[in-house]
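Next up: a single chain in structure tokens, the form predicted on its own.
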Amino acid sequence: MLKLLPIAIATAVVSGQLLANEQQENSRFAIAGYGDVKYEDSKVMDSSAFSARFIPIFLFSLSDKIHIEAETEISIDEQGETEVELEYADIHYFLSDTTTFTAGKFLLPFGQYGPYQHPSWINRSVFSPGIYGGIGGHGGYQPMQGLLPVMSDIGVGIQHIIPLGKNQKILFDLYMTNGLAAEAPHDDEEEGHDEESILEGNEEVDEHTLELPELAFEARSGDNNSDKALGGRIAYAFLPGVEVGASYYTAKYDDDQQLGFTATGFDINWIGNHYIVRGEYIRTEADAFEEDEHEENKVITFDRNGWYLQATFMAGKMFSVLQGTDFVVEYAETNKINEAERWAYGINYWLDSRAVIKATYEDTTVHDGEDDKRFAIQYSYGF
């Protein structure tokens, strides 16, 4: 018996070998992402600059079973620092051939223009539509204060499809991750401002003059609380043309678990042979502490919502002298408090299917704030 225990480990080592080889013949690497140029002058911002970034995106496919995937931004900031951020980085095992589970750092699937439309090649405008960014994430600054950023979390998430033939689909994605936190207090901020500023001079709360309980929306490795963030999104697509979809999210994000935030959205993409129509409609809810005249804490909850509606027009498609050119135009506004709207107008010139000139313009209205007039200049590709 001794003697054939030899043969089997060789037998065992053999076969190991033969199975990883067989792996490493399936696996496959490739490179992918996209990159920008950008000259901009802001009104507001009493300045014009250049800026640049690059976004690599690293798949691997280690069998038909399981896909990694990781993309990076590497950008310069105004102080010439080089920073590479990790926008996500996640591993899908794939339960079969219509649903799919995903662990890791990923973009949430909430609406459209966060998880799929943001790249720069793919954005027909300079900038994030008017609800999106200005409250971290994709987007920077702009006057018009957005309801979300493009948000990306650590945690799990599952997506099922139905197919129900002829191109239609039902696409359902449910997630659980780590969630927001209290954003932390900045150091010249005053203590009381925001009571004041509340309670001065009107019996009545004036919605205008609240102030926004400001959230860390980024990843993190960690949790302030028990808490996690669900969510997900339904939507029903009629291939390649439409599709239209809801979407919802919540979690606690202070220490004890008492104040939550919820958003809730609707989103269409509609692309037609000459034209695309896209745009969301989301309604966030945010609780905060006021102190009422016991000076107890009670909770209030701020109500926001604004909607987007972007229109390209692919004039290349219909006039051959003007191949290659789209013009757009998009408004959008935010309601309640920090009210806002504005109008852009666009347009694009392609140098080749993933290579893109891009030039906006921006008038923004702010209610209770100062107005806004940009202009950008843009050179995108993808590969």
Given for the second form:
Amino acid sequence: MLKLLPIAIATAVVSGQLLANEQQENSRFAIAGYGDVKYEDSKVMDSSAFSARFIPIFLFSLSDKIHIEAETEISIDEQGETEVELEYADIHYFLSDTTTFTAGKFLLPFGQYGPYQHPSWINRSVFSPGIYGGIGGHGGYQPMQGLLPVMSDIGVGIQHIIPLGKNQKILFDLYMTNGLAAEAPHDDEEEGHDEESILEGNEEVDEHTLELPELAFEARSGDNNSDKALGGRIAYAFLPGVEVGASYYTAKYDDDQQLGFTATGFDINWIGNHYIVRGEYIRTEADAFEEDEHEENKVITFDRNGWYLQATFMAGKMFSVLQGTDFVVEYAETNKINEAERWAYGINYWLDSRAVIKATYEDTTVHDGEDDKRFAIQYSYGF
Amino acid sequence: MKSILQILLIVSLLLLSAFSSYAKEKISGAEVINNNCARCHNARAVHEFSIPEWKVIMPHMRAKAHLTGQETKAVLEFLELTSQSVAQAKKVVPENAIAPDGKQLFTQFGCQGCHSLQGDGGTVGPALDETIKNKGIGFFIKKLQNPQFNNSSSPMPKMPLNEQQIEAIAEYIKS
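So that was the form predicted on its own. Now I'd like the form predicted together with the partner chain, please.
Now the full complex is given, and it begins with the chain already shown.
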């Protein structure tokens, strides 16, 4: 009996090893993601500080047809509290070779920066483009008031691809989500201090009595009305060099579904051997109530637009002595309301294909506001 | 109205025929990587993740990068091929110890998916036409044996090729 024991142990060990190998071959879980450490010096904030984030992406393959993904952002706020944000958590069902159904909380496919290029090891600048400025995270406070945040919401979406030969595709994305709401008023809110005038149709609107509505884009598991946000993007990709797209988003944001918000966007991503040019134009229309002389509310529309263009010259690919070096220049402006313009200049050094040290200087001119000059160094990595 | 419907019908048929012909072609995983990864980020080196991990990551990238199921499968096949050892690769690469076929190996390992030769091929990597002439055969052999030796950020995978096979590819490129 004792002679059989070593054989039994050896058999068990080999069997266990085979099982472990088999499980490893069929693993259904992986972790990817990115993170960064940043030092930022801002004139308008009159401060300089280090900050850090860790953003793991948890991936599960339940079967060939079903895939689950979730991304969390773990960071420390200015008061030292640890913040954990669920950026997306969704399930994909691959309906066919070219069609994917998605449900859950997901990044809305509006433009290219929000859904695809905002991770810090993908964005070639330390800062978010100005039109995605200081609302909704992904760049912190910026003096240029952005038109949209990086949008993530809860709902359902469908993606369809039409391959046109080997190197061309038409990409469709459609989605329906809970949508946005009106931002709760702040206690210390001061009204009527904006000296700016805006034009609504042929009527000049005096902003002494008006304020641009503050909208809450944060995803919620509830809705303040029964209206759902609808949107989508259609893009043409001529691979590997060019992708151009057009996006649309619309939703009612007030409790009574009388006030709407609409965003329209056009985007381009143009990649050459030694350069990348990325840009987007966004126009937003936000309704708000205005009290007329008879003290009755009428709906007026705030119309804003803006664009940015970011050019990256990958000098390291052209001159071997500059191996790993990128030069970046970016221009952004917002128009009509809260006008501002911004130039950013950067130099990046890639330690390897997934780790980069970026230094960016940014000069923002705010019409009717305080200008800013900022400098930041960021060490960013994808894993 | 009738003419609009006719135009839509013709466009739809063209789209379907284009799709059908594409679906029948053998898709190069290297070419899919070349065409799609750089739209957002640098190409990732194969060895960063194990093959079981890539099998979980690629469905995520399928949705993010708008890849078809066939393209996703082709990328995984390429990753599996290039993550093999030379000994393992012998099982899938026809080996002729006397005279390995450089052209066949060049195609088998999808080199042209990322590198152009005579104006045809991908752009993630540099064109290969003048590489050996400018940098020498020694550089070429070393690059295939250890793709990161001269550039730590190079995403080029280490191909499971023996020295004879590398030399055969070099001969093919020179010719």
